[in-house]
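A single chain comes next, written as structure tokens; it is the form predicted on its own.
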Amino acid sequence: MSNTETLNSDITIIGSGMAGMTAAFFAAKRGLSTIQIGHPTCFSLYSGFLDLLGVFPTETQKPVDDPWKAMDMLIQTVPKHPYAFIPKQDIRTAFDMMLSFFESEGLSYVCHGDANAQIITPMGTLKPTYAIPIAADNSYSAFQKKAPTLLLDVYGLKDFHAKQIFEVLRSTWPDLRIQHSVFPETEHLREVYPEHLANLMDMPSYREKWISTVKPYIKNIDYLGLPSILGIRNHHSVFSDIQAQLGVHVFEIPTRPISIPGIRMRHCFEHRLSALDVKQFFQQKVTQVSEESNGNFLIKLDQSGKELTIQTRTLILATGRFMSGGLRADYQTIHEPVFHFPICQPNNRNLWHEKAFFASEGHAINKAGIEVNRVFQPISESGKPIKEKVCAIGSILANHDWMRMKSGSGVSIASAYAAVNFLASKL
């Protein structure tokens, strides 16, 4: 028997974070035969919030009220920012498509018009974000009203501390309280994990036990805040059931990783992309990428001793930054390991970081990445496309500090939409 297999596709996406998943979705929706390669475990780090532009200017760390209006100022100030290459209406269309997608998968999001909303984080701080999971949205109104609210802590859950949140917010929220609780059937455990609790909450019989233990705490409050453990695959029904039975407004606060809202997003993508016939090869290593004389690409994967070759007409690089291996750094320089595209970076490693960790201007290394043109083709120093049918998207792009700007999801979704549209025109 042969130990080799060859597959063909219109488009192949290397990467399975937010940029890679959305690119696969947009490509499949256009009817393109699509293959995706990557390691989707990164979703366990995601809060579940869909940021568009939360902070600008970054030097002042000023929260943005209207991200669409602030985007115009951003483009004027940073003309090479990825948003500068995409018509604003296309960014809106891309976001609307993703929100509709999540809605169809039972993961509803809430937007407050064109405005950002300040949402409570696991540290007790407030984060400006654009699209909020419906199970987290009540925290916005609870904080705005300073309503009588109870935060429920969970014995053994080390990724969530109600007292931490309480201590940060109590000076401005007099009617905020905390309560320590023990989950049914976990009393004997010294440590419990978000995935374990969320899977238990997916089961109606267990949920009834949990509700009976929590009801005695529901006194003289309008809102109940919980760690993000309200189910994974049945999240919508879990959230609705608990809110109805307790008779108060319920909201989730993301835990530190592992993050259940991120895992819910991953399940949504995997389910829908499979239904759209996207062929996914996760936890597989790309061993070689080469370009053929006709402009197509050959990608070789090592599948436990069996070699898989993908022949693709176009390709999207959505491999992320350092943590996911999309960028690598040695003692001298930063490089991209798949195509060895040139990386926009400081000339000297000593310039990667400022001396102050919280320097107002940020660290130059966070803006390092692949420079692209207006259709997201990687470009050389002269500005010419390096490969005609390859695009780069998401956090690997240069000239944006997505963490400080709170724009990671927005850049990923918008650049994926633009790149797929361009590559589709090449087929």
Contents of the next structure:
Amino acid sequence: MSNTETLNSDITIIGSGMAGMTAAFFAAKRGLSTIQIGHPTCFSLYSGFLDLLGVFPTETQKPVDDPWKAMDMLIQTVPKHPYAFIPKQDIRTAFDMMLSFFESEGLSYVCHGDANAQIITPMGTLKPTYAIPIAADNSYSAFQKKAPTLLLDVYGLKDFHAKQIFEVLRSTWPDLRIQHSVFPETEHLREVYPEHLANLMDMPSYREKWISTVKPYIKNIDYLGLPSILGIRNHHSVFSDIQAQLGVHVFEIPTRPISIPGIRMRHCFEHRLSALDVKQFFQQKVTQVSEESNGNFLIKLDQSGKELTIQTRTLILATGRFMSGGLRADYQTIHEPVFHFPICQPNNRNLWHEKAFFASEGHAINKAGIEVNRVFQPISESGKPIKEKVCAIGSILANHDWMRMKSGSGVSIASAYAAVNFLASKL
Amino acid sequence: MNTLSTQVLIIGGGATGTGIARDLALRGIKCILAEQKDLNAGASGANHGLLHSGARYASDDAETASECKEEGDILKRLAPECVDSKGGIFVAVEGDNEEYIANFDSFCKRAGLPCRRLDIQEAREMEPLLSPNMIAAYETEDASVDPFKLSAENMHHAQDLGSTLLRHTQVVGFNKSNNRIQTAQLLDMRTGKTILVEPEIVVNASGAWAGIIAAQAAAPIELLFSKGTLMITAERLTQRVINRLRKASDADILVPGGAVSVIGTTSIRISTLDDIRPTVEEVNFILEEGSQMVPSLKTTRYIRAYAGVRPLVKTKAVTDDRSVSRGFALIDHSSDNVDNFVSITGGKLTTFRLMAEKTSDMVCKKLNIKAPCKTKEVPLPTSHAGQWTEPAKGPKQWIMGYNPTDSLLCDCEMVSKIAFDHIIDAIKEQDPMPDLIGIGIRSRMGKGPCQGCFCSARIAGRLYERDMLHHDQGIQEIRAFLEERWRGLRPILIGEQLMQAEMTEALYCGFMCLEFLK
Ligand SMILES: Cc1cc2nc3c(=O)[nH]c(=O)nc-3n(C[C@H](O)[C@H](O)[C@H](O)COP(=O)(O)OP(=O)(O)OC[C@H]3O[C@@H](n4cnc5c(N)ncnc54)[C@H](O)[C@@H]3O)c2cc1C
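Previous: the form predicted on its own; requested now: the form predicted together with the partner chain:
Once more the chain from above appears, this time first in line as the rest of the complex follows.
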């Protein structure tokens, strides 16, 4: 047996967060032979909400109602914002494609027309977001109507406190109540984890047991709120099943990470991408990419002792920011470790962060990143594309702050769509 | 209005103030201690934690050096739980002053300090991370001290003996007549309510703030402020305290404490006490200087930085802050026509007991009470609630004390719900509203790599569960806690700690929108 293997692809995507996964989906859907490399751990941090644009201008620290309208203003004020490079119609198309993709994978999303909705977080605060997993969306109507609602606390779950949500919301929501509960078969445990509970809930027999313990609490309420643990792979049936059997509307509030809604998304991607024949190499880190004379790229991976060479005609860099390793910072500068693309950044470390963590303008470092042109090719200081067939997408891009603007998924999806379209035209 | 009367009102809940509270309590004198924030909010919570052997002062100030030795020995004997005495090494690297190196042991001998010359090989075996450019080394008796535990236990003991702690209570003024302070005006910083205290004696132990307090009684003290910044590594780099073998200077001490090490300090003259925080420039400077002694200081991960202020009592024209007396100033304000007012400031953590003794002697004299000081003989008791600042305590409790209703709220430092409940209960005895920053001071909360990312929300959740927080108070608490951590994080954010900070922002801003609340 040979110890080396070579794979060829039209497009290789480095990174497997929201941007990388979406790009792999768009590429494979277009019929491109697609390879994806990365580690999709970041999904366990996602709330499952798909943000488009929640706050603008950042300094207001206030939610915007209509993200599409706010986007017009954003593009005018920040002409280098990634949204400024993509026709609005394309952003809509890309978003719609993703929503129907999730739908077809059993993960339905709800939008409230063109408007953002304010969804309850595990802190009891409200977050403006654009597309909401159906299981979370009921919290929106429950809150709007201030309907009689019971929040279920789960014994041993450390990153969800029904009491806190209740306290924060109760002055505006008199009909909100809480109930402590112990999940069956976890009575002996000091701590329970969302993944554990969600896996249990995936099993119909367990669900039966759970429903019978919860049923007695269902009195004089229209809605039942829970931490998001309603299954992973069978989420759809878990959700409809318990709504039917309990006879009330049910909603989930995402827990602080580990967060199940993100893990559900990851499963949808992994399932569909493998069906579309995308070759995924997870638990792999790309340290170097070399370029051949014919313009193709070579990436070497070590597959447990076996050397794997990937030869690809085009590349997408979607390696995220610091947390995911797409950007690195030392005492002097911020750099990008794979291609060493220039990073647009403040002049010195003293300018990276504001004195206050919650500073209204946000931190300058969060707008640092790779500058690209209108087709998402990284550009040099003179504005010229650095590599003809490489695009950068997602949160690694400069000139946006996804955390303060609440635009993470939107920027990822939109830039993935635009970059895949461009690179496909190059093939 | 609430009026309290007391024998002694102590202002300031640092090592000195709590030390005096205990000293007086052991002599049968009850006090009220008023602290504007919380225990160790000043220099006592922002120092190096070095229990000086005296060797650092041996060349210039033999008296201070032997004072340190004596006090260090007492503390090691009577409060061993607060001290980590693994010893120290003084190291010189290429380029350091040869004469100083050669005379070091005779300086130590003169001050009565044990000191042993090490050969380079031996020093390197003892502490492998010492610089390859090391040219000389001495072994000394330096140790580290946990200042939080020290102040907390001093205060606890005083409280057990009948004294009272008022947290979040600022002294804002005095009413004087007949050359005496008749009442002190105190402000409850959380409710905005005024409290009046009628003391027989007022002790101003407010550290760097001593001048401000004294001015309120029209008794001037002139102080200079020297700010010092320090950095905490994610791992303990050495077993012993490492000092640079040269005339005391910047960033030349590395002090281990529990699972971490602390490198510092800088010394920068400042003019006000507002907004004391470590800066990027200071951090860069400490890295350069410190790495000459221990090169890995340049590459190791840092968890945070912090800054404290040394009050230097201005006696004569001074040029170098380090040569201004680091000895303490005990001032009887009779000379300013305030007969029942005493100020104590300056000094060192190492000599806090001696400072407390001298101050208490003066207080007793004024009260006409004959009672000898007992802090040289009576061991410092350890309390149940005072033990949680110790890094090993949480993990031990979690592993040994299996309790099916417990869970870990702080994963980094392994502190469990039951442990936090103890701390919360102890605060609650004194104060109706336990706060996250106060819990942080009394435990390892927020001190590990996550710097509050996970634990702050969990402990706020616990406080909600226990009905101690209502409405959005918990959110305000978390915001305040994260802002407090941020001061120390901002200048060291690179590499992994930057990743962690990004995660915190993703969670609290990106997801939970805490920035929306004002
Ligand atoms: C950077 C640095 C490093 C140091 N390193 C060491 C070391 O390694 N070893 C060592 O032995 N010593 C060290 N020291 C010195 C040591 O920290 C101090 O000497 C000691 O902590 C002083 O304690 P204190 O109680 O006098 O003052 P502080 O701890 O400053 O206490 C004063 C208290 O008064 C309170 N206060 C102020 N105004 C009011 C008011 N109006 N009402 C109520 N309360 C008020 C403050 O909030 C504060 O808590 C260091 C000092 C610094 C700054």
